[in-house]
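Starting off, we have a lone chain in the form predicted alone, written out as structure tokens.
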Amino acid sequence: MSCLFALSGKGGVGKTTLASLFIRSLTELGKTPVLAIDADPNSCLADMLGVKIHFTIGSARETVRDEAEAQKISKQELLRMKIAQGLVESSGFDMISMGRPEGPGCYCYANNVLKMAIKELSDQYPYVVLDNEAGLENLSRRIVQSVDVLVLVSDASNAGMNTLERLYSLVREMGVGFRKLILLVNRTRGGELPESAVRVQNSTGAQKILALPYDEEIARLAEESRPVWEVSGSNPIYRTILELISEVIK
């Protein structure tokens, strides 16, 4: 059984940067391999991560159906083909995007396939991280319905400590299961948690909150277009996250 980190939360807040940081510590304390899921459409945990994405789910709407013919195989069974040559290898983890179907439509094509994947993939990996679409939606489209670790992330700001809240009502809502619940409150004034957190906290009923605080190193990484995979072992954010997976996975 592979336990299941995904992490949620509104566009802008230091997502997909606290996901690569997660999958980074993951493989540090030698849980590996990692499966790292980028859910987001816009795809930009490969950059986080320094790998190349040669493949995405979404992409794979506009051919499978003409392949498959020509190839006299079913399209499920080419699916699985496509998703297995899609699968980047690096050190330590291993990565699957969905990105964007290619032309006009919804994305329910790419979902299903994404969950296909995500079934068929997950008991292959003791862990895996899946860096969920920033906002609130991706949650209703219910890619997955049961995690062993949600972690909702946020910044400081008033609006953002009500988006968790709302968060964890549509998950309750959509009925997705999980077995811990970490709220993370990204870029705080002196790493302190703004006076809304405890009633946050209390309302979603989170085992642990954790005030972050900005960083000049993820920064400077992120203006020079590095991977934040690159910050340094001694960098106190990347020592946060590491002490809680450490936590965490006892």
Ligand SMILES: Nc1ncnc2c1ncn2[C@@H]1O[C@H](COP(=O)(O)OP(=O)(O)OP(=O)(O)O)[C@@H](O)[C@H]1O
Contents of the next structure:
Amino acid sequence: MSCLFALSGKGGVGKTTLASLFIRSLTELGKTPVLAIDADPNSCLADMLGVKIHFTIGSARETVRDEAEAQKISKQELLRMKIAQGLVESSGFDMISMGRPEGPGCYCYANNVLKMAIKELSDQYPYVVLDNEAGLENLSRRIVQSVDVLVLVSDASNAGMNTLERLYSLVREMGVGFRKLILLVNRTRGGELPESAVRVQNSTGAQKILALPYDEEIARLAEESRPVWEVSGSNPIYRTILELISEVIK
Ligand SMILES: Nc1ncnc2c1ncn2[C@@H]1O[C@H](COP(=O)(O)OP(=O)(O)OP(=O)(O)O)[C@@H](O)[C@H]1O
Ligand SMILES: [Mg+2]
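Having looked at the form predicted alone, could you now put up the form predicted together with the ligand?
Every component of the complex follows; first up is the chain already shown.
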């Protein structure tokens, strides 16, 4: 059984940055290999991890029926092959990029087969980190059936806090299962939790809420188009995430 972390939240609040630091923390703790799933078609998770993706698997589901017939193999087998082709191996983690969500030519069956294939792949890893696009599209499409640790990310604004509450209600409405809920309030001034964050912790019953300050080193890496993976081992945001992960997986 693998332990799946899914990061979700409002646009631009730092989900991909933090997902990268989750992955680095897991590798640092020796919880390898980690599977990193990029479920945001516009994401830059690969860039932030310093790896190159050559092939996303999203398009596979649209052509799988015809290709499987032509190659006289089952759709499951073909998707397994495509996923294996799309998997990029790096130090301590492998990464797969989902690419575009289902398009107009896509049919449900192929989509379900793809989800099964992703599940099968995830089951081969002890730890999986899923970086989602803004909102809850991916969770509602049920790329994964349930997650172990749901991480909702916001900035410190009141609007951000309201979004977290809305996201939480959606999670409940859609019946997305999770064992632990963690709220991360990112890019705060001086690392202080805004007052509204306490309200959100109470209304969601989150087990943990953390304020992460605006960080110059992370901002500089982004400015220089360098992977956040390269952040120094003493970086305070990285240290906080490392501590959080060791506590959560205990
Ligand atoms: N604590 C931080 N301090 C300074 N800059 C940060 C911090 N966290 C994230 N950033 C910067 O904020 C920007 C947005 O971060 P990121 O791309 O991780 O957000 P996102 O939530 O994944 O966005 P999207 O919704 O577009 O996927 C990036 O330039 C990143 O370097
Ligand atoms: Mg992102």
